[in-house]
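Shown here is one chain on its own, the form predicted alone, set out as structure tokens.
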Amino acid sequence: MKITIANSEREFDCTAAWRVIGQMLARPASVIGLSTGRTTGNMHRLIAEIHKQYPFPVGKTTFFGLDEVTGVSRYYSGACYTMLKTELIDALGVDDDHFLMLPTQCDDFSRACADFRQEIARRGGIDLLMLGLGENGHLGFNQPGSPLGGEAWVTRMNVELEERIRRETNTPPDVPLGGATLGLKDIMQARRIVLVAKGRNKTEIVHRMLQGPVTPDVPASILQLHPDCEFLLDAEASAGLTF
């Protein structure tokens, strides 16, 4: 198990920016899964000003969307395809090929998730999957109880999100919400990951994923089993630990 504990905000986004860069410059063909969300926004966003200055080879990398907000429009301002494409994709210049995400609408989603493993599987596999974590322990939308074994499906989202989300897009009640996602198998599947997390909200949660059991009520804990993933913490997030 590999901790990292950045010292500044800063220091936390520039760690989190080059471990991406890095493996483009290693692999220029890699396959790499992005997550959306407060903690990784400065990420992507640090990653398109490197290129600007320090312009490196996109063009045959694949990126990927973790999940993806179902039942509104791909071009919802919370949507992953969006916010992806706002933060990073269209600032590097990467085409639609090379960009792969779950649909946001669709009438027939098991097919949808499976063709999205299909197609990651179909580029070789994932080679770096950068996660974030939420409060009560999530990844992507694979919320407590989700099963440890389970593939790419669509489930729900929390309860707080839902809610924001139906504001915002004026959706009735009668409308589903949900979230499409690379389940909890898919994620293990990956050769490296780099889960991130920072913030004093998420100190409980990091200290039951790497110090509590592996178990369904924290999907997050599965990580502790994966053979290469890097914990990227800063100082806050880590204050738990007791290691």
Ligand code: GLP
The other form holds:
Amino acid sequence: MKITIANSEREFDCTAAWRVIGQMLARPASVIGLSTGRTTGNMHRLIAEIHKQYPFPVGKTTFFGLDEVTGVSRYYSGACYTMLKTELIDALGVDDDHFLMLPTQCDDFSRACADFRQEIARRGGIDLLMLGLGENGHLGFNQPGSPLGGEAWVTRMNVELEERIRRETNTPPDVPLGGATLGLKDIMQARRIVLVAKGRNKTEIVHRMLQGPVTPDVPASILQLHPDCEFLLDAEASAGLTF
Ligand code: GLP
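Form predicted alone done, so how does the form predicted together with the ligand look?
Complete assembly follows, chain above in first position.
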């Protein structure tokens, strides 16, 4: 298990950014998965900033989002599509054919999830997957209790997030909201994974993820079994680990 502990937020963001850029330089036609949230925003903006100052080839890389909110417009500021577009994709000049997302609205989500998996496979599978970590151990929208062998699907989101999204998008209670996400099996099939976690609110779950049992109660604990997963942490997130 490879654990990297950054000494500052800047070092954390910079290390994460270089994992992505390094992958692109080593293999321009890579398929790279991205996560949204507070942890990854700075890293995305930093990749864009570095690219602006020191341009490197981008045209052959396929980026995709690990998960997406369902039941809202993809142009809502909290949709993963819009977050990734504004933080990174547009600044890099990535075209639509090289940016894959699960839909926010769709008549047949099972079909869309199957198509998404198939398209990633058609491009050679995932070379690098950057993962965030939920405070309850979720990966993407795979909440505690999700099947460890699961494929892309639509799940319920947690109550707090659902309430916030309803408020921000004026979505009435009768319109279902959810989260489309790659499943835990899909995640485990990535050739390389970098899990990023920072801050005091992640201390306990990082400990359970790395030093507790592998269990569906903590979906991220499955990463203990991945052959090439790096855990990039800051001092606060790693404070509960015993070495
Ligand atoms: C949400 C996203 C995940 C992300 C997680 C962590 O649940 N759907 O993809 O990894 O949040 O978010 P944060 O970095 O804000 O803690």
